[in-house]
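This document starts with one chain, in the form predicted on its own, laid out as structure tokens.
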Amino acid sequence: MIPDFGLLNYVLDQSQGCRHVTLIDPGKQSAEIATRRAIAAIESGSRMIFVGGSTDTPDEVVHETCKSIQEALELQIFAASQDPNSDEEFWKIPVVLFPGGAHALSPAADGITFMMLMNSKTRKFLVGEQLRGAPYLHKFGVEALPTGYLVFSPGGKVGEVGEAELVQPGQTEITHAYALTAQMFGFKILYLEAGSGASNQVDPNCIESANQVEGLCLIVGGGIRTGEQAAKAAQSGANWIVTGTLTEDASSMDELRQRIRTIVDSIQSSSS
């Protein structure tokens, strides 16, 4: 559900300080179990929902469970206008597309993050899945997230797939050469990847030397799985903060609930 000042002003807007994502991937649970994920997610103050991750789901799988969110977040906006102590504008959260190819797309997201895996050794993942996807994206409506990828080490399966070459700790020149060479390309975005899964998070000195680049906004993900990793992340210039293994890993929803309540309030405090 697209914000009512349009989907790239909420996501580059930094007078909230730094926010969550909740990340689901289809391949790995059903449709229902990813939307009662995703409304629990909100509630607990996630405030965007990306659909993707696996990298062979097919984008029958993807657009069943952005279809299903999307209803589910309708109905509950239906029911905050029926109630004078609801607030409308707390569900108007956008469910974003985060593919792991042109395969994984569908029209019911909001948007997508359109992506170069700019550190990835082969022509596919800097251009050729864009091209792919570019005219399914166009003919469905689905705004483009112009976004620069980064995958630090361990990288996990999307490294490995990506044919990334993987930014290790400690470099920050390299990090901060790639930060302005996203700004050059003219995107608004970067997204820090240390892998889903991934044994440690992106290291926070390259955080910081990506954030010297001006208007660029960075997303950080992988390895995240206390509110300290995820605080250590947002201190140090992470505009928004993705987990998506924590909720996966849950063993109900009200562990999930406190999982990301516990993310949000270390983003939210290290960040005020």
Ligand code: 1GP
Second form
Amino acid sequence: MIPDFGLLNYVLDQSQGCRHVTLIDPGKQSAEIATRRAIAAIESGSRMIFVGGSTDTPDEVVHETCKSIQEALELQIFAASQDPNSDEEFWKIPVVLFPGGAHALSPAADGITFMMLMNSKTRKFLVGEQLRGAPYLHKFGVEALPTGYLVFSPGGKVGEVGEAELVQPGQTEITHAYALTAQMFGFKILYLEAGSGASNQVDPNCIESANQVEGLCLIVGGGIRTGEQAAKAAQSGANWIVTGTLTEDASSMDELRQRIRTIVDSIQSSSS
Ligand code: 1GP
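For the form predicted in complex with this ligand instead of the form predicted on its own, what are the coordinates?
Once more the chain from above appears, this time first in line as the rest of the complex follows.
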């Protein structure tokens, strides 16, 4: 659901400090489970849902998941509107595509991280997939969030498939140059990615160096599992922290809630 003051404004808003995104991979769970997880994540403090991740998920599967999450959010909004103690705004959480390519799209999403994989060696990920996806997004009115995407070591599957020239820990100068380039292209968002399930998170010094460039909203993800890691990223300048694996390998909904609460509490106390 798009918040009242618009999707891009909502994403760029920094008045609440660092916020949390839950990434749901529709290729790894049914739409029903994805929806239960998304709702539990929001109850635990996530303020955006990304749908995507895997490189080979067909459109239909992505669409089913987006539709199902949106329907559940509508129900929550309706329920809140009937309850004087609840706030409808709390449930106006955007569902945003985080695509592996032009195939994993859905008209039920509120927006898309429309990304250039800036350190890819392949045209396909710099502009090719975007060229295929743009007419579809235009037709369905899915809002494009202009995003530079930068993959750090170890990079995981996205680094491999995207043929990324991985940024290594300590490479603060090149990170800064990428951030400047993103700003000069007019991107509003720079996503610093270590890869899903990465053994180490993006180097906090690199986050700091990207943060020196004005006017970019920094999304940081990959390998973040503990409150301490999340706090480090938030203190270094992340505006959003994404976790995916954390949710997907939780053994119960209670564990999922507990894990997300820990991350959210840590980022809130370190960025306020
Ligand atoms: C991957 O940054 C995201 O694109 C999340 O990574 O699965 O390691 O949380 P994790």
